[in-house]
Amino acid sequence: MTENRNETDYISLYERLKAHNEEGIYPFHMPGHKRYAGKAPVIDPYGIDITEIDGFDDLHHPEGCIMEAEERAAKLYGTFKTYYLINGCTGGILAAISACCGRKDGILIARNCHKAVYNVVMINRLRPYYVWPERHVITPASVKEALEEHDDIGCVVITSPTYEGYTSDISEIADIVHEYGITLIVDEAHGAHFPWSDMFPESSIKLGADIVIHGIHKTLPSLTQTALLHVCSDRIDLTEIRRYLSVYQSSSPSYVLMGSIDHCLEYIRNDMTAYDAAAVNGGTGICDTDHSESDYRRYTAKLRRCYEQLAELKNLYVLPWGSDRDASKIVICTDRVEIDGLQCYNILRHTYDMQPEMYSAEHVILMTSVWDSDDSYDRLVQALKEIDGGLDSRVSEDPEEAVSSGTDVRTTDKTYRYPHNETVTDIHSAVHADSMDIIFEGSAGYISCDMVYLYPPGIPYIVPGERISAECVGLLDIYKKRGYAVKGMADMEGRLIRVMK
């Protein structure tokens, strides 16, 4: 109710945009465009909010210029085939899994997929079944123990990379689902831009996943809300992608959304050629200077330069890039140190006006983009260097064995996982249940029908139809003591959850 405020003191949401604007905070955050960074002319986005008129094709049954954007895409992504999405990767990972179901209600799913992925397997009514995150990543082993244990699955579901840039596998994971009969879609929402350095790890679309999905407004420069759904083989039928495409996405879908997607995919094509180009004259597709054309060789030299520079720190330490790991993505560990990753992330937020993207128990997590401007690297490293500087370190542990370790997660309390509550119902069934609201310091031992989780970045910490486990309540506990956001909840406040009766 907001029957107190006044209304003198009242801020549009545009004029609040307009002054965030204005305010000088350095996004190291999506989207991918960074606002610009001076790097596109500003266009009016009324002047080109149209709707289906004559010459502008329909997303929905394209036979024009959304066509042919499609297949430029495709193209480009040496996919199959290659649709827009205007409803972000949700939409893509909706009508995937709606389409990939088939006459199975079995699904396989990472653990540490995102919220979407559960709720289409409400919607469907599937029967999911999981594999769990070994040091970040799934292991192959798991998803053939997986599929040998139950033969109602019809899909695997993975996301490669995770949020904070670990990839799995995909090759050999492709290669078992594929002995069983059943697809592979990958959400590689957050891997968008790895086809374009060698600097980033290879793309699923190259190994063998039969749909990927991308968030290019992640670490793209392409407006929040866009996303492409990428089809990688013949195993998937076309006809039931475009329907349920049409399920999921608005039937007046954004025309200044899909010219972002456009436009966005056109300054990639224009760089790669002057990324190849500068590759034969400098005979490699990495380049450790300034000097060449491209924008992506520029990037990831400067990428570089700052993961070298930030290896000096002493007490904080960044997570290492690799072939598993996606170096865009740079991860500030806080667990040595006595603050923990939500006050590093306000101390770059309110003393060095630096926005990173999210925050966890032991991390900080930084986006960077070809668009990130030339003095942003060295603004970052002068800060972490700092707040370096006035930390002491709360353990003796080598980091250089530390990181070796495959995990970021030494704390003493170990708050940083996922724990395992037992499935004993599917998630519709649990969703739609008899059920009451409790307090959620006392609901272990009881079946969920709330979906909780930290957003971002938005993966469960428990789904509908499990029974929750005292150590999922701890954890939940602490990271509310802490101050952070846990949603899901049956109220705003974070006291109760809804279970079965």
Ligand SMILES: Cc1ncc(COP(=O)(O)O)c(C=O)c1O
Second form
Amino acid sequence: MTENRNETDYISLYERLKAHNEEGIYPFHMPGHKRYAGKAPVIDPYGIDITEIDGFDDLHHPEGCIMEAEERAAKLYGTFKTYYLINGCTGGILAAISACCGRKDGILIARNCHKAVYNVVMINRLRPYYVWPERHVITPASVKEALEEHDDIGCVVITSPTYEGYTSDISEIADIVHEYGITLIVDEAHGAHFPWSDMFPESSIKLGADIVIHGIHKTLPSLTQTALLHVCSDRIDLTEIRRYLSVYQSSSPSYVLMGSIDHCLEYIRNDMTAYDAAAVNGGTGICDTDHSESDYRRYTAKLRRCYEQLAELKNLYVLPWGSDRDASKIVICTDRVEIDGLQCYNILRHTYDMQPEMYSAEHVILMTSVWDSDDSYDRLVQALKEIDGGLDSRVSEDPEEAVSSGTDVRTTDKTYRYPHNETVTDIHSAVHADSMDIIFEGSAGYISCDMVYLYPPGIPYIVPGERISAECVGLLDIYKKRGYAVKGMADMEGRLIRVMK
Ligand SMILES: Cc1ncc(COP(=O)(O)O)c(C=O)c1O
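Alternative state: the form predicted together with the ligand, after the form predicted on its own:
Up next: the whole complex, starting with the chain shown before.
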């Protein structure tokens, strides 16, 4: 039918973006600059979009202003070496794992890692071993057990914090990993803001990780795709890191993105000077006031007040923040009420003009940042109070348990969010195997060639090379019927899956 379409009968992506910006829908999602909701430099992107001309260095071979900018970033975060990334955390994850696993065949992965981790395992034909999260986090004991069992592991990859903001005990995990003479990579994509207030958990940079990857576009005021790769110990071969960063990142790195990283970090540096200067609570670093000059102090004071107000909700439940859960992610649990995550998300979006970051069956995640507008939290609290007032509390269940296990109290009592499928072969062999497309409903028992996930968060339910369990088919069917975005299947409609013959 496309040939009959009037050439002018469409709205371009560019026009859509401009219109959306003017609509007043509040962004409780990334990027952390919140589309200038706070303060940002007024720049013409064309005016600073150059290539590697005289005086502007080369990201892949930095000797001048980019080298100096990376050195300033390392100093700010207190790392051994920091690299600018212009292809998101994805580029950093691909480079870090490729550099660290070079001489071994095996890799130990937290099974709740982002799909980028599985993709680099495929590219490098690595043999994956998994540790599964227990109540949101990876336990040091499970890492030790896996390292004891397999002697071909080249590095360990953990995601901390999770999308819901939970952090694992990186300090103890790092000690264990180092006992075995290997390296720990922490995907801290959602934790680039951790060092900037005591309200947030400690960054893995300070906890013994060898490499930490930060998506600064996620939680700091920086443009989409900007990220940092931090090397935090002398166990890492910097030549290998540089080599793989050149493999996985564009040979024409955007100066607009690099300028955005630099501007963001300069802003943080200045704000930290103000933060340190503001004497609050007798210098304990605990901020409970908005009468200071630092944006981070104002931001965390607003967040604190928001949590206090949300604690008054009667039916919806808000995950508490603490030293092991990131306060910047406001997670609204719907498991005790008659609406699910998707319905809550739709009410926020369509009745209250707020765009959350994501929904799952049992919760909605709202992302905040230091550039949220002053009235955004009041708007959010007001909306949630109104939604809450119209709900019944129908199920009594520990809401934290529901998020951690994936228990879906509205269908069956125990449907785990990440059912354990048996790993039969490695990802590369499965992706390139002789295959056929079959109806997903009938795929239990077959070995998958596809990676199937909900996006966000992009954590695979099925990894290529896994035998698809009946439990997994059942759970994904429920998600599909409820309208959740199940991705990675053989067809765009999500009816077929590619399996090994
Ligand atoms: C935990 C985690 N790691 C890595 C990524 C990939 O990051 P990017 O989109 O910056 O490439 C994401 C994306 O959301 C993520 O949530």
